Structure formats: structure tokens, C-alpha cells
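Quick heads-up: it's one chain on its own, the form predicted on its own, in C-alpha cells.
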Amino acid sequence: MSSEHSVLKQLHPLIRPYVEMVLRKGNVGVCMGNLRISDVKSGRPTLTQTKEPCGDRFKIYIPFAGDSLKWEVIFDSCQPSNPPDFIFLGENGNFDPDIEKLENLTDWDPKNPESLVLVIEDLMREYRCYQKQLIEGYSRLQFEYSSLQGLEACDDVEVHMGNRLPGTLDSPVNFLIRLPIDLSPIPQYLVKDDPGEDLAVLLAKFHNTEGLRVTPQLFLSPKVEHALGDNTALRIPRFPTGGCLLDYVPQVQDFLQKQIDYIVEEYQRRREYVAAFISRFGGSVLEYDAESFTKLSLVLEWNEFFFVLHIELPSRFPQDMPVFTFQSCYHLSKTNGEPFVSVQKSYPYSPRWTGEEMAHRARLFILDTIPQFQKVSVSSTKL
């Protein structure tokens, strides 16, 4: 935030609103990723140098495809209301898009704050047709772009070939592709600290035409991330060799609405197993977490002997059993001076069983364990 600051400082103030609202706006592209502004610099003649900034033109960074564009806006601070002009880096002079397609840069409303964010939409449109026609002359990229059109597991797609003569391929070809995610299953705590966009795009990267080494990589926006776990942890499947994209896509969104079924079915089964012991042991209960259903904790009583339950969830519940700590409600610890419990991992358990039948089970466990527990606490503790 500093540095776009100090960069909205070098403008000229008429020229600045334009750049301030590509910098709150200008979110393109695929992965939506925001503009950066950088390099400003004055095309003024120092005899006619002012005392307010006179900043005009500037760098600007698109992320494109899993790359980065850099494009030169020109503006003129003494006539700071005409358009801008274009310098597009690293293009060779290739990219010419048709001005008569550009309507917000030949119909340039200086009074519009967001003329330039604008400009900036219709120039990406351009491009994005322009790198389509790259790849016209590459039979086996040509059929992996067409064939994700329409594709259900596919609501977007950006290719870029990059900086190469016709005809030659001197680096990788990125595929980026929005997988489409619905995150309204999940439950609400999962997310709720994360109020923005549900976003996972797919990176496949095509190391040659032929497609004989493909290296995808999945992107998710923090929302996402947050709610499914970091994408490093998550093992996209494997790209198969000779594989195409209309197959692998497909794999990658199945595998992401996995994930999320998964999370929400541990979630109804934790509030399940935790509505089971409520429904069971009602009167008993002193607490227990009703936002992740991942904790729960019961006052009991066996023979006038009182003691707590502590029954913790685990992440991979049912899979895993929950932990069960005994604590008594008289006892001491002799080393650390805190109630004295016993903690259980191991009991009768099965993950096929219903809440109502894992209640059960643990009620039988508890009365079976309770008379040595209460035997133990005494004998190892002082009161």
C-alpha cells in the first residue's frame, strides 16, 4: 500500500484518478489479479517543470496466463485530458491491436475516472485474440485451447505464448484455467473470515507443442485456501503422459468438489456425534463447541463420584476415533498441582457407526472404565 502511495505521488493530479482507479479496479484476466504501477517518470521539457508533481507516464504489470505483461501508458501531463498511447514491452512490435476495436481509448472520456481501467479491458480483450491466433500455427495447442470452449469444468481460459518469432518455440506455453467452485456447502465458520472471491485456477504449462511434458499447478484464492487447505497439501492428480486438457480439466474440478465433500460430510458427521451425546447425556452436558462441533465436555456421576469428560474430535473424524480425558472433579496431580486425568485413544470404534451408536458404545465404555479411574485418581493423587 506504501509503495502505490509513493507512486500516486509522482503523478500529475489530473492524471492521477485515472491511475487510482486502476489500482482499485483493475482486477483482470483469469486469476484476477491486480495491476501494479511502477517507473514513473515526466515527458515534460524541464523548462517547463512545475512545482506539483508531473508524472505521466508509467509501467504497468498484467498478470496474464501465469506470466506477467509490461506494458508503457503515456499520458501528456501538459494536456493531460487527451488519451493515453501504448507501448506494449516484450511484444516485438507483434501485438498492433485495431484501433477502431479499442472504443474507450477513440472515445476517451476525460472525465470519467475509469477511462483507463476501460482502455486497459479492451486492450486485454485484443490480446487475448491476439494470442489465440499464436497458436493457429501449432496443431496440438490449437486443439487443447478449442476444446476447452464450452467445457463444463472450465469457466475460463487465457493461453500465452509469450515472446517468440512465428513459427518457433523458445519457452513454455501457459494454459490458465478457472476451474468453476461453489463454496456455499461448507460450513460457514470455514470461511467466514475470508469474505472474498471462491477462485482456483489450474496452471498447466506446456514445455512443447507436442504436449510431451505438461506440468499443471492449481491456484487457490485464500477463501478457498482457507477452507480446503494450503494447495501444496492438496495432490492435484498427476498429468498423464500423452493426456490432453479435455481430459485432465475434468480430473482436477472432480477432485477440488471432493475436497469439498469431504469437508462437509466430516462436518454433518461431527454434528452428528456431538447431537448424540447431547440427546443422551442432555443434563450432563457443561460445554461443548457448536460453531465446528469439535469439542464437547459432560459433568457425570458414578456412585456419588464425580468427575469430567472431555471428548476432543479429530480433524479426520470419523476416520480416527475422538480422544476421551477423564478428569476428576476431588484429585490433585502430585507433579503439576492440576485436576488429575486419564486420557483414553483406544475403545471399541467404528467409523461405520452412527452418532447414536458411537453414544451408545461410549456410554458402555465409560461405565466399564470409570471404577479404575476413580481407583487410580485416589491412589496416585492427594487430595
Contents of the next structure:
Amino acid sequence: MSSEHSVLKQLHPLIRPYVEMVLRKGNVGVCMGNLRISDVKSGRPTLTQTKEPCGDRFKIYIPFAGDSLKWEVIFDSCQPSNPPDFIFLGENGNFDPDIEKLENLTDWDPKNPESLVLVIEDLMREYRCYQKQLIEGYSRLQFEYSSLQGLEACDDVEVHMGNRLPGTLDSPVNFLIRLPIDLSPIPQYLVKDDPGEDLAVLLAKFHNTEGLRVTPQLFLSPKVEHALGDNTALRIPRFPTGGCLLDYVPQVQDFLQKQIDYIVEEYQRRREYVAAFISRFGGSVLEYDAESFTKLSLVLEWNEFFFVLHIELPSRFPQDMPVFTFQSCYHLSKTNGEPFVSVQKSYPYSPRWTGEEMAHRARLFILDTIPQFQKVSVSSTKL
Amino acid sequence: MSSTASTAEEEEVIPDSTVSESAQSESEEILSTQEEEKEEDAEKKDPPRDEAPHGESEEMNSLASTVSSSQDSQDSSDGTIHALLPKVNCPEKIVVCLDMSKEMSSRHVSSRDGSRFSPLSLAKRVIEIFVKTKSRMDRRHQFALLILHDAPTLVTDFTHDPDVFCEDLRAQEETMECQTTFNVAQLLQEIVQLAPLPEIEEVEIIPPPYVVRVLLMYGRSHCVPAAPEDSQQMLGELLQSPHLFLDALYVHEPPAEDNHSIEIFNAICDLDRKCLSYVYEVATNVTMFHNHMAKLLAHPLQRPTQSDTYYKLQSSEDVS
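Instead of the form predicted on its own shown above, give the structure for the form predicted in complex with the partner chain, please.
Starting with the chain above, the whole complex follows.
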């Protein structure tokens, strides 16, 4: 990352290792979005002779509960082994952690490059407590938060109370809920090109502390998005008016699980179909899609007339029926120079049949169709 | 050295629409068909299966795991068992080797409707259908064209585009008298330079990025393909490579005292060291020529062995 690289370059060499570690390992909390560091400055009164970089203070943006916390971290490049100071900017201005609870700060170890990571973890822990305390004053929010603890459909939750809305006593509150998601049943080809984690988080924005208006949003990591289809996040169930997270979160969890089950089932149905055709027509196989099982081609003979059959499975198989394309091995079409084809999109079919039944019925359909195909392919390609 | 242009023809091939017992078969065709049958019976055959599809669980297993089961290993001609690669439809790099010796244009065969074709014009026609069909099945397949005179000459380097390939193919008109030897080893050596074989450690498990398939369209009835002594070993090694496949369609004069059709056919079959090749031959039957080319569409990693091929769609009255 070039921005990270430029940040690191500007820092004093003895401070750089701490920040490098933060950039590498600073995954704190539910983590929707990337931790960012910018605005490197120096607190030195003078420049050094060697003109080495002397940046020793910077801003850090930490994603939390759908918002971004903005803190300033202040080292001293003249005394690089001293622990840093922190300023909590913006709406976090009232955050005032008890320093006794920040063990990694009070026992700062300058030799451990992970020291800053550990302090930030301490601070995040305290910040979460601080947020929890904030909502304690609001019975509705308190209820929502505590009801999520220990809920199976909820792996982790962050709550964040934003700035008070002008002219009211109300503040918007974000609940960021990490949902358990297991992509392991998904067929390999859908996920193999996406490294990274399986992540699904639900952001529930409470527009006021009464919880009368809640806007839900689902965020999926790229891997999950590709596996389930890019529209999935847009189709989550509505948040019911007057509803609560205790009921809603399991609904969303259920919805996700159904998407996974659906993908797996569709894949298995396609696989079963292709397997059944290979079993029945194994001696005639030309090639088939061995990864996602969306197509298969055979060469068949009827009364010494050879022909090729291409079968394509649509994305909504088995609700939608496969397309059969009969192709001549003797003739090119006069119109486009391509082998003569006849496409059949409609034939006796039921999505409830097993793959074997579909193969059996397909054979009957082919036998019915081929005499006509032969006639047409011969006559329509004559001069 | 003389060269002949292939005769231009516009007539279409009409495949047989009647069963073979029809009394209207030309006597010439019956004769050559019988000769062909003799040859085929003696060497490679396509035996019809006499029962319902068997080995279902085998098919299911290999489909399920995409790793071939040990039951699928084949006994080769020298008795060693060759492991099979995973049954994946990886892209093929297909090298079409089109014989452009004089014989390809100096004789003619007739189709049912009386149209006359030279082996060369037939070959060009079926290759075009082949390439376009293959490309339709998977756009990742690539095609290269080598023409064979005394030595192979590259006409078209690997391309995904069937139209580019077919344009170069259609332009091949000049056949030449060739010497009495044809060096198979040299041909294969040039091919692996054109298409280096993938290097995979665990060939039975790891799907290759592609396989190389040689499609030999050989048309000489007097020149036996062979390899000089000092190339035998290299040839043997190449023919054993797991990712190289050699298929052939041999078009020849009907076997007679004054030609070597049978010997040549045997020599080509001998090149099938792994017992995974598809080798076909045809003398005069135009329809058969097309049929064999259609069978050659099969992907080397997913197709049955030639002896296990079975294409007949039984009629509805038969037990399914």
C-alpha cells in the first residue's frame, strides 16, 4: 500500500516499528473497514543534521461500529523510548480512560515493536466499556445490547453512540454485529480466487435512543459477496417497526444461511445431472465442465447419423431447464459459416425429477427430435 | 516436384439416411467398407456395448473427487500401468498436423450423392467443423496448424480464434511429392518446442494448466511413419508424457498389394504407447470421415478410452 509506505517513510526510524506493527496487526474489534494512519508530523523544535525523517506524531482512524474513531498519537522523537500520549478527537472527546487500566501503557516496553498495538487494544477495550456505559442511561438501548450477548446468531457486537443531534437530547446509535458465517460447504470454484476472511456484519443504525427508527445494512467481505452473489446484501429482510435486534438478528442470520444452502444445493443438483448423463452416455462424452457443472457435450449416433449434442445448464437450474443444442458434424451453415445447429429450449421436463430421470427423458426427447434434425440439417445446407 | 491444387467443390455431404442394409449402396462403397471393417477388426475397434451403462459408481466416484480412481488406470502396450490425470476440462492446445503430400490431392472419393472430394478438401472441411465446434465448447482451447511435407512447417501459431485458424487452413492448396520417409520423432520434437509440456509433480492429483493434443491427419499410403534409431528413445519418452496426447485420422488408398496402408496404420497405432489415443482410419467413405472427426472432438482427460466408446442411441423399442 503506497499510502502506508509513505506514512512509514516519514516516521522517525525508532518509532517506525511500532506503527508498522499497528498497520500489520491492528485488527481491533469487529472491524469493518481498514485502520488508517495519516497526517504524520514532527513535534521537534529543530531539524537534525542528518535530515533523517523525524515524524513522531500522527492521526489514526480506527473503524468502529460503522463509524471511524479519530485519535492522535504523540511520540517524542527526542525520547523515542517514552510511551506515547493520546488525544481523542471529535466526538470521542469525552473518552477519558482510567490510566490504571491501560497496563501496556503504564508498563510501556520500548523494545517490543508490538507495544503500540497492545496499547491500542487496551484503549479499544476501554472505549467499548465507555460506550456501554453511555447507553446504560437509555433503557431501550441497554435492552438491545444485553439481549445480543450470548445470542447464537451474534458472534460479536460493537455499539457506538454518536454526537447528540442538534436541538434534541437524542443521539444516533450504531450497533455493529458480526454474524457467524461458514462458507466451507460452498464449492471451491466460487471461493478459490478470493483470499481473505469470511465476514458478514450487520450494521443497525438506531436513529434515536428510543429505537423507533432503525436502518439495517449488511456488509459482506469480498469473498462472501462473490460466493453468494453480489446482490445478497441488498436483499436482507426489513427491520420490522417496533421490532428489536433480539428477533431481527437471527432473521438475518437465517437469511444468510439460506443463501449458502441454496448455492450448495444448486451446485449439487447440477453435479447430479451431469453425473447422470455421464453415467448414461459415458461412451459418448466429449467434454464437460468439471468445476461448476454448467455444461456438457456428447457425440451420438442414430441410424448411422452422427451428431453433437451440447447441453447448457442455466443459472437457475433446476427451476429453469437445460438448453439442448443439436449440432451437425457434416454441415456448416450457409449464413454464418458455423456448424449447423438447432437449439431446443422447451421439451418435457420437471425440476422435481432426479438427474437420472432427466437423463432418461432426455434420451427419449433426443430420439424424437433427431429424425427432423437430420432432415433439416441436410436440406437447409444444400445449395 | 509437382504440386496440384485440390479440386474445388461445392457439393454438400449427405449422410446416410437409410440403414446399411439398403440395397442402394454403391458397390464401390460396400467394398471399401468391408476392407475398412477388416482393418478395424484387426486393430482398433469401436465395439458396441451389449448392456446398459455399467460402472455407474465408478463414474460417480471419479466425478465426485475429480481424481481418477486407481480402477481407471490403463494397461499400456508394454504392460506398465499409466496413471490417469484428473478428469478436468482444462484447456487443450491442439496441434493439427495436416499432411500436404501429393497423395492428399491426387485421388478422389465420392459421397452418396455423387460429389467428389480429394482427401485434402475433405480434411480441410472436417478440420474446420472440428475447430469451430471445439471453440464453441470452450473458448480457452487453442489451435495451431502444421503442414507436413518432408518436414513439418508451422502455418499458424496457437490461436483461440477459429476464424483466424480456418482462414489459414483454407489457404492450404499446394501439395507436394514427398520423400519415402516420414520422421515422426522430428514432428513430435517440433511440437513440444511449439507447446512446452506442463511440468507437474503429482500428475494424478493436480490438474494441469493445459494439455497438448496432436491431431495427425496423415494421407500417405506408401510412406511408413518411422523414427531413426537414435531418436527412438526420445520419441518413446515424449509419447509417454502424461500431458501429451496423440490422436490420428489416417486416410489411405484401399489396402492392396501395391501399397502399405495396413503397415502404415499399424505404425500409427504403435505410437499409442499409453493406450489413451484415438486412432481412426478411412479409405473412401466420406460420411465415415466426418464421423471419425466428430469422435475426435473428445477431451483427452474426460473421454472414455477408444475401446470404451459407444455412440449408438438405441431406438425407443429397446430396453433403456
